[in-house]
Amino acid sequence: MKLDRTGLSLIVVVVMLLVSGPFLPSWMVSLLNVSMCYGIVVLGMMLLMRTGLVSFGHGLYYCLGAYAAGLIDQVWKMPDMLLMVAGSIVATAVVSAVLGLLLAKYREIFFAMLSLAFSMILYGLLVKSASLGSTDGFNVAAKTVGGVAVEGDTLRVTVFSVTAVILGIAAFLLHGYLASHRGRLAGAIRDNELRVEYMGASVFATVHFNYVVSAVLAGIGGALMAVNIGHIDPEMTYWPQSGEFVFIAILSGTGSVFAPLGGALVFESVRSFAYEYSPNTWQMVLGITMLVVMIFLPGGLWSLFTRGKAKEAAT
C-alpha cells in the first residue's frame, strides 16, 4: 500500500498521541480515550454511508465487541487487552458474517430498521441474562497488555497509547481500502448498482463485505471503550447509543478517515463541557450543534478542508 499524504498524516498524529500521553491531564485522556473508541466505530460508519446505507443498529457490533472482551477477563480469566480486542473481532466478524447475508439484500429504510431489530433483539437478550448481570452489566478489567503486567498510572498510558495505535491501524487500513479497486466500487454502487453489476462486480458481495468491516471496527470500538471505562452493560446496544454513532457520523462527512475522528472528538467534548455547565440543557446543546452543521455544512465537519479544493476545481 502506498504511503501518501493521509498515510503520513496519520502516523504523525499517533506519534503525537504516544509522545504526548504520559504527559495529558486524566481529563483529557479519558475525553481522547471515549473520542477515539467511538471515532473507530464512525469509521465502519462511514463505509457504510459511503456505500449508500444507514445502520440504526450499530450498537449491535459495538456492545457485542464489549461483551466478548468483558468474557475473556471474567469467564476466561485472561485479563489481556490484545486478547480481548482479538476476541471481539472473531466474534463481531462471525455474527456480522451471518446477518450481512440478510441485510445485504436491504437498501435505504429497510436496511436501516433491520439493523436496529437485530440491536434490540440483543438487547433484550441481555437484559434477561442473569449470568451476564442482566441490565447492571458487570466489570471489566484489563492487568496486562501483551502479557506484561501493568497497573496504576502505567495502565492508564498503556490503555491510551494501545487505544491510539489500534485506531492509526485501523484508519490506516481503511484509508488503503477505500483507495483500492474494491473500496471505490462503494461510491459506486451507491450512485448506480445496476451499472456496477453491468461492470462485472458483485453489488451483494461488495456490501456484504463492507458491512462486516463496518462490524468488526465497531466491535473494536467497543472492546477498547470497556477496557477504558472498565464497566459493559445492554445499554451499549439500545437505540440511543447507534443513534450517537450516526449522528457523529453525520457531524463528520465522509471526505477523509479523519473525519470520523474529528468528529468524535467534537461530539465528545460539546457533550462533555455541555453536560458539565449546563446538566438539565446538554441534550438541546448537542442539537442545535447538529442543526448548526446541517444548515451550513450540510457534507459534515470535514467540507470545511475540501471547499477550497472544490472552489479550485470549480474555477
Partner chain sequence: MGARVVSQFIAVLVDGVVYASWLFIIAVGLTLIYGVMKILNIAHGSLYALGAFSAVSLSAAWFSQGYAAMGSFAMLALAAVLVGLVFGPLIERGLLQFLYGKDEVVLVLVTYALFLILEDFIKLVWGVDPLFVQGPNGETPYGLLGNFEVAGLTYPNYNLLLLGVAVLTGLVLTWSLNSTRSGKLLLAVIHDREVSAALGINVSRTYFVTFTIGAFLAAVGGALTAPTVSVVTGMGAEVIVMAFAVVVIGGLGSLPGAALGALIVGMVRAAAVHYAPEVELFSIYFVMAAVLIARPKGLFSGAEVRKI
The other form holds:
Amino acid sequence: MKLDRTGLSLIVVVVMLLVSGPFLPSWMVSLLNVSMCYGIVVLGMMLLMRTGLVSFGHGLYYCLGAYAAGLIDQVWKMPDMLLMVAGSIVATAVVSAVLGLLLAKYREIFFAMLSLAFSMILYGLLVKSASLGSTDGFNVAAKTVGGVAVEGDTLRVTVFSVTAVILGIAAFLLHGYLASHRGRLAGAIRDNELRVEYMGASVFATVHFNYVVSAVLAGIGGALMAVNIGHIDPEMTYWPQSGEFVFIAILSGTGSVFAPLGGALVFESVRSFAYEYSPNTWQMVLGITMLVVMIFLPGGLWSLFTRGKAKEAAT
Amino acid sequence: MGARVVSQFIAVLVDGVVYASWLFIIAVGLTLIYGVMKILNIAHGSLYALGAFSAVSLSAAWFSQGYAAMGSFAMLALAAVLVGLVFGPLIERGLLQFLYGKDEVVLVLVTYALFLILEDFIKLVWGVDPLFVQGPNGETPYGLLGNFEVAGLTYPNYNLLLLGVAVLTGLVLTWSLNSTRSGKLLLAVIHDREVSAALGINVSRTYFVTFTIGAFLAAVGGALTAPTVSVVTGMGAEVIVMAFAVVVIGGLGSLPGAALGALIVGMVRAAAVHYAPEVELFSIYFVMAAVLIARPKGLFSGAEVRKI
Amino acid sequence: MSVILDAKGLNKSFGAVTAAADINVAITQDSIVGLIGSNGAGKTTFINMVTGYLKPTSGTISFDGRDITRLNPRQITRLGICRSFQIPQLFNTLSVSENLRIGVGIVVQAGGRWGGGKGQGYDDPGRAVDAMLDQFHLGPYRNRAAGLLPEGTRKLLDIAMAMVVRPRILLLDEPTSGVSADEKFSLMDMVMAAVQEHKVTVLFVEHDMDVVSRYTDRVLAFYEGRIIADGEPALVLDDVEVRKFVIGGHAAAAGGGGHA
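Take the protein just shown as the form predicted on its own and give its structure as the form predicted in complex with the partner chain.
Below: every chain and molecule of the assembly, starting with the one above.
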C-alpha cells in the first residue's frame, strides 16, 4: 500500500490527537471520543453506500460489538480494552458473514428492510434478557490495555489514545481497500451490476465482503463506545440508532475516508451544543440540517471540498 | 386443564384480532402512500403520535367544558381530521413535492429527517410528561362503551370499535379504489406514473390527496390509541417499525397485504404474549425477516418485469 | 486453422416462440464473423447463449474444447469470451478511465487464471488504462463521467470495456447502432486495430451491409432462429434467400419506418 496524501494526513491527525490528548479539557475528550467511535461506524456505512446500499440496521453490529466487549468484561472477567475490541471483531465478522449470505442478494429498500428486521430481532432478544440487564443494559469498564493495568487519569488518556490509533488504522486500511482492485468494484456495482459480471467479477462476493467489512467497523465502533461511555443497553440496536448512522453518512458524503470522520465530528458537535442549549429541539436542528444537506448538497459536506474538481469532471 | 387451554387459546385469538385491527389502521396508510408515491414514510409514526397528542388536547378541552363524556369520541375523530388536513398538505406541498423522482432510499431518509423534526415539535407543544385522555372523574372513551365477555374473559367494547374502524377503513378503501373514478385513476398512477401523466391524469393532485388520506389514517390510529395508553414522546418510533413489519410482510404497497400482514403480526404477538412473553418483540421481527427471506417482495407481490 | 468456438444443435424457445432452431456453427480462431438478420431473427439470442445470459433449451456450446453451456456470464467472461452491448452498459457515475481501470483490476486480480490460463495479464494498471484510452481515442474524455458522454463515445467505451478484460473471443452486439454514418468506419477501424494487435476472434451483429462486407471474412445470416446462409461475405450477401429475407426485409423495415 502506497502512502499517499490521505494516508499521510491520517497519520498527522492521529499524531496530533495523541500529543494533544493529555492537555485537552475533558468535555472535548468526550466529544472527540464519541465522534471517533461514530466515525469508525460511519466508515463502514460509507463503504456500503459506495456499493449502493443503505442499511437501516447497522445498529445490530454496533450493539453486538458493544455487548461482545461487555461480556468479555462481565462474564469472562477479562476487562482488557484490546481484547474487547478483538472480541467485537470476531463476533461481528461471524454474524455478518452468515447474515451477509442472505443480505448480499438484496438491494435498495429491501436491503434496508431486511437489515432493519435483523437489528430489531437482536433488540427483541436483548430487552427480554434479564441476565443482560434487559432494557437497562449494564456497565462496562476496561481496566487493562494490552495486559498493562492502567487507572485514573492515565486510563482516560490511554483509552482516548487507543481509540485514536484504532480509528487511524481503520481509516488507513479502508482507504487502501477503496483504492485496491477489489475495492474499486464498489462504485461499479452501484452503477451497473450486469456489467461487473460481464467483466468477470462476482457482484455477490464483493457485496458480501463489503458488508462484512462494514459490520466489523460498526462492531469496533460499538466496543470502543462501550469502553468510552462505560455503559451499554439495547437502544444501541434500536432503529433510530441505525438511522443516526445513515444520517451521518449522508451528511458526510462518500468522497474520502475523511468525510465520515469529519461528518461524525460535525454531527456530535451539533448534537452536544444543541443538546446543551436547547434539549428539546436538538433533533429538530438535526432534521433540518439533514434536509438542507440532502436537498442542496446531495454529495454530502465533503462535496464542498471537491466542488471544483466535480465541475471539471462534468465538463 | 382442557378448559384453561381453550380459554387461553380464545384469548390469543381475540387479542390477536384486536391487535391486528389496530395495526391495520396504522399500516394501511403507510402502504397506500408507498403504493402510490413510492415513499416509505418514516414520519408516518410522527403523524400517528400527533393524532394521539391532539386527541389528548381536544378531549381535555371537551372535558373541561363539562360536556357529556360520550362527546369525547367526537374529539378523537376531530383530532384525526385536523392532523390529517393540516400536516398532510403541509408536508406534501411544503416538502415532498420537490423531491419526487429521487431514489427511494433518499426519500426514506427525507421522511426520517421529517420524523426527527416532528418528534421535537411534539415535545415543544406537549412537553415530555405522559398524558392521558381522561375526564375529571377518570372517565375515558376506553371505558365508556362497556364490556363484552368471551370464554369467561372480559374485554372493553372499545376493542370492537377498533375492529369496526379497521374493517370499515379496509372496505371503504377497497371500494373507492376499484369502483370510483378517482380510485381508478389512482390505480393507473400506481401502475405507471409516466403513462398516467401522459394520459392527462393529474399525478401531482393524486399524490396530494393520497398523502393527505395516509396522514389522516395515521392520525386515526393515534387518536384511537390515545385513550388506551399513556401518551408519551417516542410512541411514534415504536409504532413505525412495527408498521414496517406489517407492510413488508404483506408486500409493500398492497392493501390486502397490509390486512394479512396485520393479522399475522397481531396473531404472532398475541400468541407470544400468552405463551412465551420473553419472545414478544423478537417473534414479530423474526417473522418479518423470515418472510423477506422467503418472499423478498412480501406475500402479496406482483410479478416482476424483466429489465434487460 | 483450429476451431475456438463450437455450437452444436442449439435450440432456444420462449414458450411458443422459437428464438434459435438447430444452430450448428464452428468458429475458427482469428476469424472476423458478421451476424446479419432482421430484428428478432435470433442474432442477439445466439450471443446471449454464448455469453451465458440465456441457457439453450437444448444443444451444447464449447469454447477451446471445453463445454461452457451451463456456465454463468462471469465464468464465461473469465475464460475469455467478452462482449459489448447494443445499449452501452457503463459505470455512469465513474470517469471514463475508472471504467477501464475496473476491468484492468479484475484481470490483474485473477492473475494467471484469466482466460482459462491462456489469457494475457497486465503489469502496470495505470499504463494499461492509458494504452486503452489511446487505442480507442478516448484520451480527451478520460476524466469525464461516463454518463455524460455523447452517444457515439458511449458505444466506443462500451467496446473498450469488453477489450480491456483481455478477450480471446469478442462479441459485439450492434457496435455501430446509434453511431453517425461518418463515424461508423472510424469506430470499426479502431476496433479492428485493437483486435488484430491482441489476436482476438470477433463475432459482431451488424445491420449495415457496407460495414459487414468491409470487415468480415465470414457471414452468418439468421432468419427465424435458423442460420440460412454461412460463408464468405460476397457469397452470403449475394444469396437469393439472404437478399429476400435479410437484406430485403431489413431495407423494407427501415423504409417502412415505425417497425419495432
